[in-house]
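Okay, so here's just one chain, in structure tokens, the form predicted on its own.
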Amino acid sequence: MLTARRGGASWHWTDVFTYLYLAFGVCLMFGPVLWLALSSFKTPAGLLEFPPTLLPLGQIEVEVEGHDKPLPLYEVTMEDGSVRELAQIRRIGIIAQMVDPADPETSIRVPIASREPIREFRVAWENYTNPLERFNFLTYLNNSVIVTVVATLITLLINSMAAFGLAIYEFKGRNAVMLFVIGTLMIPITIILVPAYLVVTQLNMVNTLWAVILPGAATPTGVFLLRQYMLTLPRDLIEAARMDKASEWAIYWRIVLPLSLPAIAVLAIFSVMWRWNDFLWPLVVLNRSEVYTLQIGLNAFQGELDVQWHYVLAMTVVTLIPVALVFAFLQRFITTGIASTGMK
């Protein structure tokens, strides 16, 4: 076995392989996110370049006497092999009409294959500022925050109460009720889309944020996750609380919920991701731009013939930030919460 000494520690070849494997996994997972973030700072022309570049680059433009607008600057290889920096006046087919900025009177015709654009690192901040100023994205962001926070709180309350009843109380048909709850996972949203819309319409909630918040408040995944975790709680603790004349509400609020925080944190992460990224249901029940969420607002940049990719990428990065913050804050509960749900 080959080993290497580093700081007095012995390195086995499996250690090196493990670190390389983990580094490959990190690149595989976060590489697309890094590419998305860097591409969000590119200009529309930079996004269409092939082959694409990793960093946001912009072509240098120079002021040339006799021209109202700045002209793009190129590095041109001449017929004699010399290299010159020329500005492009116009392009006709495969021939570009160019001029030397130092000698604007002389026009030079060169094939486009013999030139390379001169570029510099340039960040297109307008990809972020324009949507926030012109397209009311702050309103969409505010609506998404309200929907996500309120819906998550309601989901945690309803699911934890249902899980408390199914895990703590002994009654006939408890397992049948749990099977029914789990069975609803097999029903796709497209099946219940029309009935749910009719209910929302009868309650006069169309074009309100409540139409997005309430229909998905109770989730079978959350009930199952919390119930499995609550089954691991010691029954002696609950019986002792009842002997001390604690009410069922006090047992639920002061004992069961604090002990179930890891599973609740996992459900909170799931709920935030579900609500924040939800697109189909808000698209159905929201028709006014004042109540659009971020995902519906992103759809506004995709026209029938043109897609404003620079705005789509920039606002996609904005939509990722809250979810990433929530995950970073609650990620320490994920392993504990998910692992504990399978103990019984």
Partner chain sequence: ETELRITWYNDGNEGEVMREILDRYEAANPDVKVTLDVVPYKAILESLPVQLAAGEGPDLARVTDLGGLSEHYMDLTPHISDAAYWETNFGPFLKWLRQPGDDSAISGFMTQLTVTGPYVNKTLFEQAGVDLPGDGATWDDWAVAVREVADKLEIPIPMAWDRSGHRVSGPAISMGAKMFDADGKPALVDDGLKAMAGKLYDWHQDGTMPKELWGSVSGSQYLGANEDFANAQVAMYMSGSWQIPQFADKIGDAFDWWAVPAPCGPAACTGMPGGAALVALKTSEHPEEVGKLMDYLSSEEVLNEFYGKTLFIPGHLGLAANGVEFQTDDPRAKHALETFAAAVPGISPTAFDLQGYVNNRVMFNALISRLGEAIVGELTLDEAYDRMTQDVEQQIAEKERGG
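Residue numbers count along the first chain shown, from 1. The shown structure was predicted, so the numbers you read here are calculated from the model rather than taken from an experiment. Rigid core here is just the name for the largest C-alpha set that superposes within 1.5 Å across the two forms. First, how it differs from the form predicted in complex with its partner chain.
Core-superposed comparison between the two forms: the C-alpha position of Gly93 differs by no less than 2 Å.
Relative to the superposed core, Ser107 shifts its CA atom by 2 Å or more between the two forms. Superposition of the core reveals a Cα shift of less than 2 Å for Val83 between the two forms.
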Second form
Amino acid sequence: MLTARRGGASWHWTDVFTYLYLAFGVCLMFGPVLWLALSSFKTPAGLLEFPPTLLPLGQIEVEVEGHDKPLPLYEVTMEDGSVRELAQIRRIGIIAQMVDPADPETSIRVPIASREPIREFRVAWENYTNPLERFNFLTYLNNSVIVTVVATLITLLINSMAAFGLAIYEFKGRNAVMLFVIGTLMIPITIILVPAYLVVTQLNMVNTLWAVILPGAATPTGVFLLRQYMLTLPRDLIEAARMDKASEWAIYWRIVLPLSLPAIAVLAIFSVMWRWNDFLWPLVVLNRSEVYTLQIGLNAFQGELDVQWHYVLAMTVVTLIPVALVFAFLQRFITTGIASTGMK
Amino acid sequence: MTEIILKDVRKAYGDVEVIHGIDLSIDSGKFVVFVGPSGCGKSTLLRIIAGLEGVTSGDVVIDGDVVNEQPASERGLAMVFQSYALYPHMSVYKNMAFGLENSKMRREEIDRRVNDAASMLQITPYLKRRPKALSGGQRQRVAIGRAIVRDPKAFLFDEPLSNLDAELRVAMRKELASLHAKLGGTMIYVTHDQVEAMTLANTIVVLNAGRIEQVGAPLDLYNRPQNTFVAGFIGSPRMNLVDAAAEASDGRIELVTGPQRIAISSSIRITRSDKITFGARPEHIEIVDEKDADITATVDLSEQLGGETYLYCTPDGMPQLTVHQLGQLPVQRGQEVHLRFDRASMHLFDGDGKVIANGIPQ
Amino acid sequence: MTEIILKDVRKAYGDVEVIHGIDLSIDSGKFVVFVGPSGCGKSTLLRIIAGLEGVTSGDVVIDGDVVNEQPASERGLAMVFQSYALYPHMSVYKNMAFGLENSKMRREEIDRRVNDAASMLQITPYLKRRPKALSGGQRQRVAIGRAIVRDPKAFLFDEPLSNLDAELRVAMRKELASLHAKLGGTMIYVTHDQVEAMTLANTIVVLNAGRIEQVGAPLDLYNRPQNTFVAGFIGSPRMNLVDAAAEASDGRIELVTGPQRIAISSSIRITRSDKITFGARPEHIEIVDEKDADITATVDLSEQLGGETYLYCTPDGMPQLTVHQLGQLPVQRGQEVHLRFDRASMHLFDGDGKVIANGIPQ
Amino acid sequence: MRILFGLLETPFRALQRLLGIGRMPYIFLLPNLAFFGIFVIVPLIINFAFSVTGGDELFLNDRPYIGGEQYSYLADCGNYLDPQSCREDRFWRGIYNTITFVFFQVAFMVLFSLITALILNREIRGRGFFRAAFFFPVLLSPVVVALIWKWILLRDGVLNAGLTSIGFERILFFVDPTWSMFWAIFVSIWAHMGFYTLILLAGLQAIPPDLYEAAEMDGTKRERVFWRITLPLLWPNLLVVIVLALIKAVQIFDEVFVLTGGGPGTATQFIVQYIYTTGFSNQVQNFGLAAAASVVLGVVLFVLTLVQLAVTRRREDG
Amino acid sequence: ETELRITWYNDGNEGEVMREILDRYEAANPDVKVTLDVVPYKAILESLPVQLAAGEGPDLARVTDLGGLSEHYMDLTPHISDAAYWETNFGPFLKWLRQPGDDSAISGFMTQLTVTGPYVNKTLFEQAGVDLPGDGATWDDWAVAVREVADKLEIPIPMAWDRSGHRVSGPAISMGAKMFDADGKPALVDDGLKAMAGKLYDWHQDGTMPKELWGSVSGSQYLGANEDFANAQVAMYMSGSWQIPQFADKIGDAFDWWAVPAPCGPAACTGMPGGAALVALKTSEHPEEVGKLMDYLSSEEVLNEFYGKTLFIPGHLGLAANGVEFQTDDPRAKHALETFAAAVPGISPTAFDLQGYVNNRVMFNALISRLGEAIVGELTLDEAYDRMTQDVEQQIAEKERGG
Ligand SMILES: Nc1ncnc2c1ncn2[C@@H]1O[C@H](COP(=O)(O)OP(=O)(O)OP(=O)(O)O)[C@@H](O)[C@H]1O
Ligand SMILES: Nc1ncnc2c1ncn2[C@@H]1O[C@H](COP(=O)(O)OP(=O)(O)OP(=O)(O)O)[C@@H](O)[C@H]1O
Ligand SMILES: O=P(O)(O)OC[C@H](O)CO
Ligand SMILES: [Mg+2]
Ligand SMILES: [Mg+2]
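After the form predicted on its own, can we look at the form predicted in complex with its partner chain?
Next comes the full complex, and the chain you just saw is listed first.
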């Protein structure tokens, strides 16, 4: 029985399996993200390296007398088998001209295959600072935040209103509306991209944040999730409120909404995720930089012929930070909330 | 002070009629209790009065106005739910103030009313707590408080005590009685608990399958049930009801059931009949000497509660009888006892279950 | 036929000890009932016996073997849960057969046992149904049937009737009693219901806060409670317990509480004491003429149940007393009544709540 | 909040007076349905209109009506089981790839979410943390998920570094159709498993613990408890998970597109990617054909929905 | 104040360079503000066409589907000061931006002329002791040489070609592919193309080329081997002039990366020309200002700075002839720039026609996607040829259906 182990009882194979599975699972779930984060601090050259290093490294450079610029330091295996630390002056073909920093006068010729760069832990902050300086980062951030917040608020409001209508009342056409809602759960946005764009142009919303905010506001998932939750609220409460002279709006706003908080929190989390991560749709409807969201702005490093990976990774990490924060703050809602909403 | 009248009220869900024409008049200031078996329509009737359900036909009249079309929020009644239905996200204070806020009452007035009700119900110390942090009895009081503050035309209660444990139920029952004495408002109370009905009501309405069986004061129902349903329903443990045939003999009437014959005075006008039912409450069957006995029975089970004893015993050819005696009877399973029905408290019903006599003169 | 012995059993959850050393011996074939207030450890103790919880220290001995390390599945006991814990996805038959299938019993034997149990419990017609399609009482019977088929060493019941309504509870209680009479196995039964405990038990174990207060036959506990806890706990409505001082005067002893003085015979050996508690059950207080009365009290509330009457009345300077009388007393709120304590049924306890006397000779 | 409430309460109260409580649900539904109609239903209708017209023009006025031609083009096959024999071979390959993907993805998704849920349902220390850890990837955008894994799986990625360091050959994962499909399945399970795990966890927690105790009293072995108690009682939740996972799997696009680019060849090109490329990322944006394919997809998904509805309905009844 | 919007994408630093130039322009023209909307390249390829079709485009855009979008271009002729200057200096490229049948419109200029051609890792050749095949070497000669290098040094990838129709087309034309029939209609598959495709196919089977590019993604997606080359995993890399800035940046002097002239086939020794153009769009409401801006941007002085700083091959004939001052002191980059610039005159006219053909991407896409499917074994080569022809026919027919 994989459910609970009582204190005192002897170890069952499932106990061992459980802990192995969990250890492995945590590595598997967090490992890749950590790897991404570490990689984002590597230089473009560091990223290309194989085998990859765990930590970001940079080659050590030393000042050598008689040379204006600092020279890169190498570990060289000499012909006699001894190992020396030498700085490289230049490389011509397969021969490097090197110099011992202690003895700047004599230059030594070394085949390039016998040297290894000497490196140290070095964080390439420029992966972060360059793009952030180069772009109107704050504008993009601002837009993303506006889109995420406003869209989430609208989504929460109209979805919860609809869910309220569907959960609390019995009325003609209720089943039809539900079927409709569930039916549209099935349609991936990708396949109606172009017609949806047409609608947005007709509404003159292209290049406004509304074009990103409004179309996704009426999520079927949200209506469905909230309704299922509201169905579990005791009907007595609603009747008690009616006896208390509450208007239907007051019942919605002051009774049902606060009580649906766990489900609303879950929807809020999802909505924030959807909006924050949204890429394809904004790419179509936003083409002016003052309305770019972060996802568009930061993906501008994906060119035609070259992807500037060091920037892409760094910017991916930047967009992950809010996700991580949301995660940290709302983690208890996520784990208990989704379970309690049942999302069925 | 509010008078509520139901005129031929009917209610159907879809094709199924569950309330079959109820006529009832509830006088102002009275404590009326609806009792009846589960599913008989008690809650439905209460909710019809509250306005939470519409009627299919008939009228609900409150203080002379037909309110059929008025939504619950405008009828000015207050209801206490079985589940209490306290708003879990509001403090006790907020719970009680909610209804007043809805009618846009002034802050100070709300404050005054809530505090008055709270101190009357002794829940002032909990005003800031959430319902979750209260015990069952406290919650119950908050639910009542929420009704009181509104100063409603009438109070409706739907099994308000059934979620409490036995001891608390007794205590709350006493509080409700004194509350009614204090407030004096019209109260309609649904319960399936005998004791609550008997002790709280001015008037008990016995419902069965969507119809009224009998309306009356508690002891009236206990002493003079109009039919076997009420006889069996009121009183705990149930009245022993035995089917018998009535045979006249010797200027007396004999109730014949199986081999047993119980003679009663012929002062009762009863025609010879094959189908009759006689009833005797467990507390109205005495254990007597053989010579005085109506019947002899074998004890199936004796339940000694200390202060009282229940005997379950079966006379030859008759269904089991319950006998209730004070004190600790030294009776064993399998023993024979001689029983006598107290004639003055015996009930006779005809073949349709209608009463013939409540109490038979010796 | 199984004997179960607990030796200084203790149980702690984390740092909190909830069972503080229980010694108890349950004889083979006996029906033992655990009672006590909520949270006192009844269920925990039962689950320790079942093997669903381990002990922190002490031993559980079944038929002479210490079974502390034996998992529940191997102790050969059967348990009936408050929630019934029927497998909702299996038919009644499957529910009953499941435990037998686990022990790889032959099909025919399983079939025989299930059918026997089913016919004994009168659930044969429902064998194919799922538990959801059964009423509360039927489910209860299936749960018992599931226990019976296994022919267990002992039956454990954790409040098995508490989910049933009042009427059904009475019926099932009777069935359980006759079941024990028929099967004769050792049964341990947890309840918080007075009546169940009194009527079912051979032996009642009164628990309080993880300790045993008293062990004895039901009437023994009723008649001779060893302390105020048991006195107050056993019997419903509760015994009236009044704090008083004992003063010797005139060769008699007077119990002084407020302005009231109640004289009792000095045959009781009681030293003059400031702190004493006397108890009288509601059924042991009589309404008498003024001249015979111990005290005079004002009626706060009278509850007329038809066959019996409860009076709640407050004597001057004393706490409220409950009085229980048979019949319909014509007593009104506010009226004065003269009360006398039946000396033979009066109980005296010392300052620590220990019994001094159960019954005072006149 | 309070102000917003007050602001909206007055008009709503007036509406309620005017219309009666019976009509209030329509008022509550209105905003959502309006948004929905404008941004989902209208596009769906346009999409259908696209599917019965031709050309590469965007506005319907400019597109000639061609009836079911796009549909018959899609359906033009020598042998439906052999994409090679079809006019639009990629559409059919997309379908068959999707079927393969859905089959394995759903099977393993359910299996692993079940195992994870069972494990997370045990009384283990730090259960909250572990639950969160398994849920975490659900929060990542599909593009990020794919980027992360692509970065790991490339020729010079960390996985190959690991393999070579323990003496294996490098594997070019994205060149081998089987590996590509494997990773497409793996990564999509990685990304979404947490969600399904939580649904199952909720189901597991809804199983009354006393059933397990009853089973224990009945002398049941752990494995048997799992098969005879846990699994049957979890079945409704499992069904929900299966159906949801099925629908999501049919819709798969972004993750796999960024991860494998649909390759090698067309080995991981799924139906939505086919629609996307045909209608959007080819030089001649063939809206008509893409729309026809998406209508076909829509019908398939709708059938799946009906199945789900039937299933849940039965669960509620039974 | 007028605001002009340019939708732009970046491969390297060209956005920054352009911004500097625009800043100066704004300073000189205070009534005009020019905004550079930098988008991912994906948006240029996928979103921009839909936006333009819906009439929602910007004033200008940097595009690569030169012909495909031509119906949306504005004719700048009335708005620029000197049409003759444009004809002289951008003549051959203006054609690429015109719709079929039009031979006068001026819509923009090339921000970057690209020439496809191979790079080699000269250091690897030296280490292996293999000589670089000289001028006039054929693709087969190169294949032999790179295999030898790879064998000796255990380099995983002897030769890599970008997964791009554009890349294959140069060599295909060298092998004799005609691309069009006598009527100028597209005729992708002929013996020349088959010869090239066959080689490509064989090289993938025998390990000369890695399957990671052609055998990896599906459809017409682009994949480059630039990172593997920069990581010294590749001996010869068939790409183009646009790689120069990033190689200068990423490789530095880690090894000698050398651009070499296009290898030969029986018909020619040609690469493909191509590139990105900055075009004016019909959707603009400020044609006058757009014209003025284009005048400024297209001036020889500004372009010299632009090409020089971005290390792009000039799309300006005057500058090409006089030589741009490339702002790099990397000898390898200089050499590469010279090599590609010198290749321009030798580009086959077929290559120019193909580049100028409106639907050339339809052909490229058919070519790569089907060739890719053949390389991984989903199709035989012959099936692939049939599918290519069918793809091109179907898409062009669909396009023509709308009129
Ligand atoms: N919404 C409804 N739809 C259909 N039938 C209903 C509905 N509500 C109640 N009923 C039926 O109406 C009858 C009366 O129900 P009601 O709740 O009034 O009974 P009750 O007397 O309050 O019972 P209980 O003591 O169990 O609360 C029952 O048969 C019930 O099944
Ligand atoms: N798993 C547990 N962890 C911590 N404390 C527990 C646990 N189970 C029970 N307790 C505590 O042990 C005490 C005894 O609980 P138990 O359930 O045995 O009481 P009970 O007598 O059965 O009460 P009730 O009549 O309410 O069922 C209680 O104080 C309870 O809070
Ligand atoms: O990568 P392609 O196929 O778009 O072609 C490269 C062009 O020549 C770059 O401008
Ligand atoms: Mg009811
Ligand atoms: Mg318990």
